[in-house]
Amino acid sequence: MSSLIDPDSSTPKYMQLANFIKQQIDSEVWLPRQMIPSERQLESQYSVSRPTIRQAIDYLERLGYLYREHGRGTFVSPRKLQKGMQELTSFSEDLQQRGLQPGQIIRSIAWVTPSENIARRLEIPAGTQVMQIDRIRLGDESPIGLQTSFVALAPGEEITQADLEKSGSLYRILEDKFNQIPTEADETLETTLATVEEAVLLHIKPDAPLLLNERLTYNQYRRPIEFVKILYRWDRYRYVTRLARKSS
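Would you be able to provide this chain's structure on its own in the form predicted on its own?
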């Protein structure tokens, strides 16, 4: 099985291993509460170092896919712990996990010069152009959110309307077309009120409450690749997280 880890791939070894473990969990080869192979077994099977294995396990533990029991080992988390604010998912993946059919209405795709604040967050020089993608996000064909993405691409790279219509997921396009794997994100949440235009697009009344989600997404090399703002209908969307008290 060591051939599953490609030493020549641009994807870090820990991410390759993490993706394989996640696949085993998602396909129910490894079941909730089941102990995963030990570090020694993983080292033997995939010819990767212990630090690489620990990095992969730490990553999946942060996402809620795994949990550790002191003195016993590492286990697959129950399914209810695999969803929530600690998991980085695309809008499409998120809705599918909630049992809804994701959809989109593409309002515009254009090269723009972002604000100084967005340029700074994307760690690009002021005046550098990025792709701005505006979409109405749908769940079971009903408007759920308004999404504006600012994507930092390399010279010569471009996301087209055809790409979005075919894939539906910006994260999938970034990974498949540009080998930019969305890996981590900084996210903030706050409430706001719908403007007249937002209300029309979301089929709600003006001044209805909205959930504003801002997210800065990083690739596998911890470089910012997307800054996105999403306005969610408060009656159609909620966030769930699980908190644990730090041991003293």
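Small disclaimer: the values here were computed from a predicted structure and weren't measured. Between two forms, the rigid core is the largest collection of C-alphas that superpose within 1.5 Å. Numbering follows the first chain given and starts at 1. First, how it differs from the form predicted together with the DNA.
Shown in the overlay between the two forms, fitted on the rigid core, is a CA shift at N219 smaller than 2 Å.
The two forms, fitted on the rigid core, differ between the two forms by 2 Å or more at the CA of A56. In this overlay on the rigid core, G71 has a C-alpha that sits 2 Å or more away from its partner position between the two forms.
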The other form holds:
2 protein chains.
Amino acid sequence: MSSLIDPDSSTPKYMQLANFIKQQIDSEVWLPRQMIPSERQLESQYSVSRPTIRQAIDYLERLGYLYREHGRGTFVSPRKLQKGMQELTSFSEDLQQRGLQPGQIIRSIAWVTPSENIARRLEIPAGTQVMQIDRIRLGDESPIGLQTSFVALAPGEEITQADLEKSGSLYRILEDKFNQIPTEADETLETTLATVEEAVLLHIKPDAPLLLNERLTYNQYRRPIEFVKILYRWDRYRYVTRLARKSS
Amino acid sequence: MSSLIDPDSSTPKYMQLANFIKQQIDSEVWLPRQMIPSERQLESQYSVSRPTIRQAIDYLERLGYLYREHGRGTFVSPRKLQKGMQELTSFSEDLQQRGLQPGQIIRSIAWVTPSENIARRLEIPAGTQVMQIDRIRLGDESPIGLQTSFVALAPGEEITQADLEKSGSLYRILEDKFNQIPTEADETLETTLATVEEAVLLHIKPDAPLLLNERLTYNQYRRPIEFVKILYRWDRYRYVTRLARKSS
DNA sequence: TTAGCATACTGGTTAATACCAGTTCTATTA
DNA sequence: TAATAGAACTGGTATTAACCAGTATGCTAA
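Now show me the form predicted together with the DNA; what you just gave was the form predicted on its own.
Below: every chain and molecule of the assembly, starting with the one above.
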């Protein structure tokens, strides 16, 4: 047995421990509803202090892998609760998780002056130009949704068609090229009806219902970087999320 | 200055400190993007140890009130980011937050044997009875949605029409009467079309689009307690949520 | 004047220790 | 036999003490 924890590693001990526990759960060595070793037991087994262990458990509890019961122990969350935790994902990541092959048709990329409404949401001065990207999103090569993104970039920065075709994911471009890491987003979902143009692009009848998803995405400094509207075909898309009750 | 922190209080110190900070933010004494006192400053000002302070800040960071930047400081999140954090709320709470007067028409309360699908989701043996509650949900006295709840109760427990009429909120009944605290939920959202019956109840035309919200709610022990379907009028309801990017 | 480095701030990680507060079970007592 | 007190577990809160790792700034040397 002994030290899976390397004290000289650049990854913190609590994260090493968390990864170990996560692995025990993912590989089903520790089963759902089963109690994991108590904090004192872990302390002596892995020679790390209790605060460090609590930090690891805190982390996994937030991710939904574990739950605690005061006086009883710490337990593995049932399988269903382990996925998700309302993650912010790009369209490409989203579809891959659903087992569909993501694809896209880029209809246009252009600098535009956004509406006053969108400029306010992006917290940029009226008149500032942003990049508008219109895409048809595909799942297994047939249309799932229409996506219009408005991206607020710093002067001199630009997204090209080549960028998008290469990576497929706007989020990856923002991270790799501009060091803008999407960390949080506000989303709204509502139902609407397809216009004639939308119906043609999505291969559906006009007036068919659509799921309209609007999202304002923030970077690591809590600055808005992208406002996006996605219109989903009602018969091909279902939105999934997880909610948690506010504590205290 | 001195002690806003009462060491003899039954509420933990870190929570007292968190409440104080929250209040400074809510009352706009500390403004968005403004740096709050450093952890060492708070330590000496309020005579609590740094780990305790970090616990308070951790808590408020999770709730979206604060964000940290390594080497720079801890800052107040911009206003917009402070609301929400995908809270699990009952319909009544939800509507109140939107500034509408919640109301309901109880159509039926009855013991039923749920479909196999629903029984599986509620993790109860096939054939076990659950309470089905059908309601029309009102906002400012006009119909917003149709709600059908399936509640898994222990033997002997029952929800009556009087219970519902008195509190209005199923969640409050579950908490107060049965000590079942809703803590987490998985939700799906999709678009569908109104049947004739649904159209009549909601005062809309048949084939009008509807937003279908399904939710499986878990109690404090991660056991499913309620499966609910809500059909919302497309012109009167919009779903709002917040997403966070998975860390690490 | 400017490049670069030291310094003094930030938050991040880890340890050792203590006691409080629920839960469970056992051994004692009525 | 049954109720009860208490021991022995669980996680929850709090303190003290270091040191590491980013960031900003001002001083120094080129």
